[in-house]
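Just the one chain here, the form predicted on its own, laid out as structure tokens.
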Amino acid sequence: MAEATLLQVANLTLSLKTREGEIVPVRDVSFSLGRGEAVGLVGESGSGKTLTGLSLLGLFPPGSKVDGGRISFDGEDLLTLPESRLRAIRGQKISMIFQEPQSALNPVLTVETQIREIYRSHTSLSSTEIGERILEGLRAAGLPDPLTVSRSYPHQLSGGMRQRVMIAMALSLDPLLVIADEPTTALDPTVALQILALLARIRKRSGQSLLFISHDLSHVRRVSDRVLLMYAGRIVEEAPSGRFFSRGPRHPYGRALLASRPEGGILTRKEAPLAAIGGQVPPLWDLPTGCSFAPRCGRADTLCTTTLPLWSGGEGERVFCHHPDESPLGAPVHAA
């Protein structure tokens, strides 16, 4: 477990102007992240996961604004810092692994040129020292021929190699916090598992904190100490990873996500039928009154459809639900 709190997000709320009107894609989000801890932020596409991660870097989309909250990181409130200070923190103290390395990497610059710029912006190392660090970082990211990779352009590398380059870039300055936003998107299953194993090894060796953003529960289980479940802009459950995946989530949305896993997956018993979640995620410009999940929830009653839930539970294990499910899932099937 983490020894001390590195990040504390309190009641973060963001609004965004769209063609449909103003929406609130991040609503009253609160969570913490300890030094050396890995937290998985999981939910369907459009739930607000990526925007929450970008907020930690002070990267907000055009037309958005912070309507409230606080982001305290390593003793500083990120929402009050000038842009010059945020630029110093990005990369050096907080870094991000983006889900689409093909888009995140500059197509007209070699890998070496792009990583070299990170060192030039944040350190006073000599050109020779930077070159050595680049090769060391690429090798640590699992690239067997770092010299050739460093001289390559992104389009000359496979998807898995580009993602390893992104990991090397994110870890170049040994940041305190790494945000991994869907780092296995568009990778085949074998390469995806290799990337997850790499992240786990690096974190164990360096002691860095990790915010792992994903819609894939099996991936979250592999790398996270604690799970945050997000739906329609809100975090609706927080639980230790072991409890979340063995006994099961307490929020009906989390239960439904587990039940919708393919038969034979690591999160469901083999005899359990595959179940779809009825209905659709409500649009953020037309959220229902009360609990946002109520229209899709088999446990919902009048209270759920008319009144916003309150948090129940303690620190590190809480649920945002009127009628949380306490029944165990049964004997779990462990990951290979």
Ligand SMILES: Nc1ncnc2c1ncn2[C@@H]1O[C@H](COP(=O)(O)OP(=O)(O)OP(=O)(O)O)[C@@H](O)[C@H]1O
Given for the second form:
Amino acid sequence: MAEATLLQVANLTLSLKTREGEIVPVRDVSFSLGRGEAVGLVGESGSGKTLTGLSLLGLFPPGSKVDGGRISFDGEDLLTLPESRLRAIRGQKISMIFQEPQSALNPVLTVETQIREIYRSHTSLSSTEIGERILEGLRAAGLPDPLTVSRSYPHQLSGGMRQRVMIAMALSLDPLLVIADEPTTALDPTVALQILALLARIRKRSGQSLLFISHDLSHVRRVSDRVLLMYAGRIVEEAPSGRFFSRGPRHPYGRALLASRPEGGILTRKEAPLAAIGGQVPPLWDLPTGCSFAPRCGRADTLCTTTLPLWSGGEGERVFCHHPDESPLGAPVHAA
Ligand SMILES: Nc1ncnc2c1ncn2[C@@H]1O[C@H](COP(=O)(O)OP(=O)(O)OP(=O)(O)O)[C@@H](O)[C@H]1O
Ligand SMILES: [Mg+2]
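Form predicted in complex with the ligand structure, per the form predicted on its own context:
Below is the whole assembly, all chains and molecules, this chain first.
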């Protein structure tokens, strides 16, 4: 990795008491993030992406317990910090953009009041300076009339504008790391693409690190330098985006996920028939022995159904699979 490391997650394991029993929604998760680097965390619903993201903020749901691991961020060991220090880090050094801006914004306060509060609680800027920063931030988030937006209540704005406001809020204190958790789910496709372009642009300009969480590989491709593929609580592949999308994922789950994309933009004819991934993510309280993906995997054999894989490859490019797919993706097929 060229950049200096900002974040290092090592063997993070999180358990959670649920009605169905204890689950381990985050299992032995390790990854790093360089300064200025954008990494995409991708996987189906329930794979543990959000819980991984929230862990970085020291936010754990009730009934959960960290069973092991370390999170080093900018020289601090996040899992051992007191709540007061974590609160200072949240917002100032790490901020999160959530999937549904509607619920993250306060409906009874204007945009200006909400952003003002962030500056008030974390900085000693004067009221005038804060006002200027707010307008600058909204403009940088692609809102052409920042003054009107700042005086608006959330319900007076479109979904895309609300998400831009959320982005402006998340960036207001110039954090080192931005976690964007499915930031475009609530938006129509055209607006979603604009928001992705905005995130990519902001990151290039300000040098922030980005953890981009998504179930959509085409979105990850647009904004990420590196891909982390997650399945049933584990990271199962890591690769530079270029390699992942040109040569193709090595984990059969990555292949299947790529093939299930509706636009099929980078599928070969040979792979296209695989389109949908058969079966479902196994329930976390009843995971199969061996590889969790084995029941849905065309390459699985007895080894896979009995024995947990080992990592092969090295830092930055590794796969957790007994039989990784090394065949190249081949020539692209364009939708006729
Ligand atoms: N507060 C909670 N109580 C009980 N179970 C939870 C809680 N939060 C998450 N889980 C469970 O943990 C697993 C991982 O959840 P997580 O939200 O991290 O998944 P995700 O990959 O973000 O999914 P999605 O794409 O749907 O957002 C899921 O099975 C989920 O049901
Ligand atoms: Mg989620």
